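Here's a solo chain for you in structure tokens, the form predicted alone.
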Amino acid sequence: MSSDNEDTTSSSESEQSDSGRDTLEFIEKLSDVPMGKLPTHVDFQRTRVDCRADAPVHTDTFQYSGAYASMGVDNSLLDNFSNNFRVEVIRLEKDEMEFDMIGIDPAIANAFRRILIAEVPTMAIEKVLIANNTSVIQDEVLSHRLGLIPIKADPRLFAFTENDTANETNTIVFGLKVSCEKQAKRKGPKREGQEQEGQTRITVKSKDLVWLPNGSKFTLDSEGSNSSSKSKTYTSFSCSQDSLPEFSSNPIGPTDGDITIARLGPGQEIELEAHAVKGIGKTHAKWSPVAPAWYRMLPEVILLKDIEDQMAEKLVATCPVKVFDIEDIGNGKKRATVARPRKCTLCRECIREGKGWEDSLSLRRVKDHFIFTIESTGVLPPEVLFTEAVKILLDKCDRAINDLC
């Protein structure tokens, strides 16, 4: 009897041993679950975000290279990123530079977003050395305003100061020295910055600013110091900045001239000098060398039905930034269309109208296509700043796998 319950055991795990067997192998013959890619629907989850009218889903990134093992897929970020990534530059101005960053994540893309405002060394006003301010405004706000004038220096050329002593290798002084005479003494044409005759005001403005490339004119107060010596200043520059090659053909100075540092009355004065020195925004936010660095994923908009006539026309005035276009299919038929995709800022009122707008039109964010604005203060081009935000993280990079080593 008990051979009997063996057999019927043994003969039991047999056909669910096949079974299972059978079973896995008709899940992998599926044709919606194919062996070495993704299904449509998880493709869609892993690549895109999906902006419904009460918000959006699928907003998470898959990182883990293993996520889709089971599927034959890998999802190794270095591979991909090696494989895919590329830069495509859109539009190039002065200070302004807007390019496509492809096939990358969204942590690096951020990566670069903070170093170019935190960590790209610049040159700005760090010590403000008043001899007389008269003016309304008073020493510590006109040493704050001086401080965030955008000075035009590659900071490339210069070396960070630390506890050395400022010389030319590290320091860029400026000298101010404005005055508003009264009006029974004042001669001459007027002021540029007075706005008319008789004015009893002028504006002293950051082109004011006379660089000094041999250095400081204050002098130091010393006891005992021997009136025959040469009197030592604030700065020990062993040669004037505008002998060296690199500032012969570019002069330093602010990057706008039309910057308001202060208003001066009638007998009121300002006598300073300012020392710029190299820094990282990371310290103070004078040295940032960007106004706005920022990224956004690209829109992309699909018509899901076709959309004729009065709704064609009701979705093209809906819509803030003119992203649809209509145009005429025939037989007095209007059809709408997708003209700029690339304007859509996902505000997603033209599905806003009701669940038929949504079923027409799906709203969808390009998980690893970011479109990266960086708008420079005037310091260095738009271009130059990224490159030498790869630098950067080029070499936390190498830090990283040192220490790991």
Second form
Amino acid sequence: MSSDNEDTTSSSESEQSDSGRDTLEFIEKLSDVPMGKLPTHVDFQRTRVDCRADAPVHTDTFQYSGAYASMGVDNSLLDNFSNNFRVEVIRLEKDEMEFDMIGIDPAIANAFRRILIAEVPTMAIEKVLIANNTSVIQDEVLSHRLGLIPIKADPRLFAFTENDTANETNTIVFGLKVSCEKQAKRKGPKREGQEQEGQTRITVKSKDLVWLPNGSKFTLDSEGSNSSSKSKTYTSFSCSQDSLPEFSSNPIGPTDGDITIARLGPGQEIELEAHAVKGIGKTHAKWSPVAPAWYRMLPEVILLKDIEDQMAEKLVATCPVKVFDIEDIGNGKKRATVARPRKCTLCRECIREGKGWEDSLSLRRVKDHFIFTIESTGVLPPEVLFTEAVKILLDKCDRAINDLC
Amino acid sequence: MELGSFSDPSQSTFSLIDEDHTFANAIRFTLNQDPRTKFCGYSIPHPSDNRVNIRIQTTGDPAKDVFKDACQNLMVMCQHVNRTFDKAVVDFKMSKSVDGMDIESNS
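And the form predicted in complex with the partner chain, for comparison with the form predicted alone?
Complete assembly follows, chain above in first position.
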């Protein structure tokens, strides 16, 4: 659309002074005013981020439903969201998954990501009762390390702690009692720099944490403790957790038994009890179920011109992630092709050198195509974590609606 | 939750407690998708407060109704995402197990 059109319009107006309607009809008949369809350059701005050598452009999304109303295009996603939205699983492993989420606005995709990191609840050690710690690692550092150990227990089976009362529905208790014998009693090969045979350090691992399904074994110090038949402990379990059907088949413990907690020298020991409770990552990162969850937009690499021979070889050599390949086009000529656009990290190394490269090569991102990766800490499988995150967003909406009523 | 002006229901500010960008940005998107919305935006008055203010001005309908519809639209989207995702995961697991069988039979 240009000054040309305006010129013709104004001239036609001067000829037929009374007819505004005719003018309108004339304008609508013009071939270069597309109705019900976006011009290619506007559609490009809407759907792609263009990554130039200096900076990316068209990075915003156009959320307003009437953004293209003047061109007869409805910009509301909601009506055709159910038709256009797609999920394609790329990789699904025990603790990790990658999938493509296509046809969704970044606002929603980001809500899922944020919820995964900060709002999906898990169990983590929150209280540590230390009976004895003669190791070099201080009580508070030891407690912090214990807190970061992921606990393999389905958080959906537990409740959040209320009023600081620990019972079988909201607390998991672990005991840890390790000591390093002074001399000789420990058998082991003599290590370098070791004065006596058998004198060795030991490493306390997360597998040394013993699940106590009956709750705390430490008794509360109170005057009446001697008189009562059963002394009170730090937890009030009404039944053993391993009698519950959910836990009898798969006992609770750390996700990995090989996490180092501390190292003990001869004569040192640790005796403690760790209480794990339900929480969310917003409170402390130890409750975050992912490590971490992220997404990136789908890269799109387009060759605007043919890149041949030495230029092609140079292009292939420049790319650090090997996006390009070379194909033979006969007569001993070679041409660059885009073989693995998905690998592009948008380092822009290929278009950095001079304007020529930027004219022959276009790096883009598809705005509504997200490559979503979830790495679970092992607490729940990644696909379950994602469905939990979606449910949490649903709950948020539900709560907002209820608050309004 | 608080409502803004009582004289003009078509424009109000909703103050949501215990919410942040996660919900506010998502709901701003669904609000923007509603043609009845003239303006909408959100702000977090102070980073230490767990509070987000969502401002809605409509073309005439009560802002409360538009906000409620936006929440419902977001819920519909979430349910659709959940269904699509579950189906994709099941399909992927199915295709994987079929592939695994193929490899075994070939070897």
